[in-house]
Amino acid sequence: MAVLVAADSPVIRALGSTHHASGVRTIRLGLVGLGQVGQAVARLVPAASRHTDTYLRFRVAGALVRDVTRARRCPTPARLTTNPAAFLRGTYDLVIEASGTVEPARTMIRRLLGRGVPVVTANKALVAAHGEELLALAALRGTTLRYEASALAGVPFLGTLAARPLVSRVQRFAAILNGTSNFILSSLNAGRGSFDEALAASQARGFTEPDPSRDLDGVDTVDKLSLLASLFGWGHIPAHAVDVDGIRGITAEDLSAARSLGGTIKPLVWAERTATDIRVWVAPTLVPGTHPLATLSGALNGIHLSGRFVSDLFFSGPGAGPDVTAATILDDAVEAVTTVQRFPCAPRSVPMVPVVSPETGWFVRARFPGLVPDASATAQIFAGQHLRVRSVTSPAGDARWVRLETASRRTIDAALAAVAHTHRVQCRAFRVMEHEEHGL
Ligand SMILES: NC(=O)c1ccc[n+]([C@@H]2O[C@H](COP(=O)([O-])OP(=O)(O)OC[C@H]3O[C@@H](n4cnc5c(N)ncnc54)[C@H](OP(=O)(O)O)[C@@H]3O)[C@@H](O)[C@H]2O)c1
């Protein structure tokens, strides 16, 4: 029986030149990396074939790894190799890159795009460093590079904004972009064990980067910030220009002190594009308890953004996890082989503007060497460094937490170094997110 399909339908485009008698097109996948994410992709392939376009079937044709003897929790691919050249000799309709390295991933993706093979990646470090170059190459060769899973892994957010030029004119956003950090701080907040236990639990769930310091030190968030800035048309943000602080050393007592002020500490990125500069910080931040970002716990991620044409837009959902990431990757794969849409929009040439660290309020843990002074004496120690004190918490153990008015990072660092020198007080400073509606 003949089946008629409109000439411009996605089905016809999907069938391309390999139109089988059954009308089904088999998509031969190459996998670069068969770790947490790669294995989840390989496990999801049979279900993806059942649930996606009736005319598509996925098959893993080959995979590149470092160690072929390693046990894998997925069906064994037809070919498994440690040799990039041998992998590249395979025939693929689409390649999924989930290796987590910048090289050899970049070189391989260049080769594949150069041959017109569409690529889907979850590798934010790669996209942040080389995304524009690779997108330009994909456009030149009439193919696609997609990276929806590289930020807010389980939330179809990048593609949505890439396709909507007005909404994507974002001017300011605050976001939680790192699942591991949010998982650890949420665990501390809920009294579920120590920092190290929470990190181990995050690793066991597959949320954590191959190199955990990328999560704990804010590097992963800076990469995601960079690719978002590019998507929003802000231009390139060099990683070295960003004021970044990680979550190491945060304690359950810090979270408890934040709660006493009606807030919580979240691993935040805050960024604003003004007429003259980009203001940005990546740091554990005291967030008002009523702000939508404060409600995100575990590995949930979220972004709250405002722009020229929209305000208070909020996306949230799973930010990490192999299975959810694999679903996003395979959705990207379906779109890449069924549509001609480029993703995200082609890079815009934007003049570089200075990237600066903005002034904010501060929330400081002050740990005293001996007897904890009373609130007024504590305030005087900080006032002595010309910092304006808003409040001081009750003591917990050897510490108090001091809420300070607006100051620059440089002022705070210098003042806290002086306090450590003169009073032997050990301080840990958190930024404070001010918000018109959600004050602290
Ligand atoms: N995990 C998540 O929840 C998540 C979420 C969103 C995005 N991502 C991104 O997904 C990517 C992969 O993360 P993952 O958690 O799956 O990492 P992973 O478990 O460490 O897996 C990495 C895989 O890549 C292979 N590999 C690494 N370097 C290689 C090289 N030079 N040559 C060949 N193969 C190499 C490894 O081979 P062996 O197995 O032989 O060692 C392994 O199979 C990263 O870019 C990460 O940022 C992860």
Ligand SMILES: NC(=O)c1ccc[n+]([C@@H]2O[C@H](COP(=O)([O-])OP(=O)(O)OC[C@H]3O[C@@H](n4cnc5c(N)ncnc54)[C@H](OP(=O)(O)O)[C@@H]3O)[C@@H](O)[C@H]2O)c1
Second form
Amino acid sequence: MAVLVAADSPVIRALGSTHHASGVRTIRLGLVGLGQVGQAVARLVPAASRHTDTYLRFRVAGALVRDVTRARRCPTPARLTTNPAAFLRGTYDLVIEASGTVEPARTMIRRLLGRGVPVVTANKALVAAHGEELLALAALRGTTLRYEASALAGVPFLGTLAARPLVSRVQRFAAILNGTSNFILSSLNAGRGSFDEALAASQARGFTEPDPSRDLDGVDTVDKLSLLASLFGWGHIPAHAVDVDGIRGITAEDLSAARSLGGTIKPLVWAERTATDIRVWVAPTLVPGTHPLATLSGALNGIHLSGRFVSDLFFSGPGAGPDVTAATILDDAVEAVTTVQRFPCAPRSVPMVPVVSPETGWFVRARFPGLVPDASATAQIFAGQHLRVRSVTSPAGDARWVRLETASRRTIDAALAAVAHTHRVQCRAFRVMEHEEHGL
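Based on the form predicted in complex with this ligand presented above, generate the structure block for the form predicted alone.
Shown next is a single chain and nothing more.
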């Protein structure tokens, strides 16, 4: 399996790669994991050679897998093993980690970087938990750890910011970072079946793992948030400190009610670094229809950045799928063996500051046990809990949706619990993204 790319640098000359008389250098590639992403990498390696006019050839020399007998949709690497020690006895010029686990991936990468072997990964959980440690080890050993595909799978975003220190001084961002969640909500918004049907369609397209809990419950997005915070120089954000809400239980009626207010519901992460704290939430959020993030459908991801030196910077592109992830991984591999620049730079150690859940507006689904009250009576139910009501939608079935003014998460949770106890009204609260240019 091979792909050709141009290369003539001190890094390549320092590698132990084979060098043919034709001038083509063969880079011996190791794969850790042959799941959906690993198989896509193995498929792309020979296919890419037909579309590249260059002088570097990748050859998959070996792969570490859980089961050597499993049927796979890719060319079979020269050597398959389930034994990490046997894999490490191989000779590699670069290793791609595609296992999706934190351990033993961390231990394996430490061993490889310690030997000076460049590593490419799309493992956001690993980078979020141990990225600073691994980047420091790579710098110490004069090699590189690259992870462009770990945040926005198909968007060349991390490398762009890492190479631009002023632009990367981000102070606030809003983003869709999970392709599965956006695909499901987009399907509901378009009337393409139920939540479960949209999830099944996402899995059939390879956007979602057989166990979708990390995507549906916001865990995947929290990992990516932590990664981005480090890149932006904010320091570490502990996962347990983040206010997280997943997308389970959202209905097509919720999306329809959002449209009636001129918005849509998106699986958002919003974060701001102030002088004293980091304000953040990860949750399905009512987004103004005129905001760039509202236009992203299917598995597309996007991020809207503002900072000290730049405002309203927007990146978007494919956010899920093994093939697009594999393409970004191989781009990373090319850069890892053709440049001396280490990427990304090791995060600077910065003092930890509190991580807080900010006050926002709220959009609440209120499901009534019997006759749905009129808009005025509905507003009174929430006003009775000292919540300020901005508007109430027309009823749909047994529910109305209430747009509330700014309140804290604690206030909302307490008020909705009281409404459920007093009036037997079942509520589902969505945050509202406030933006001076894109109001709701």
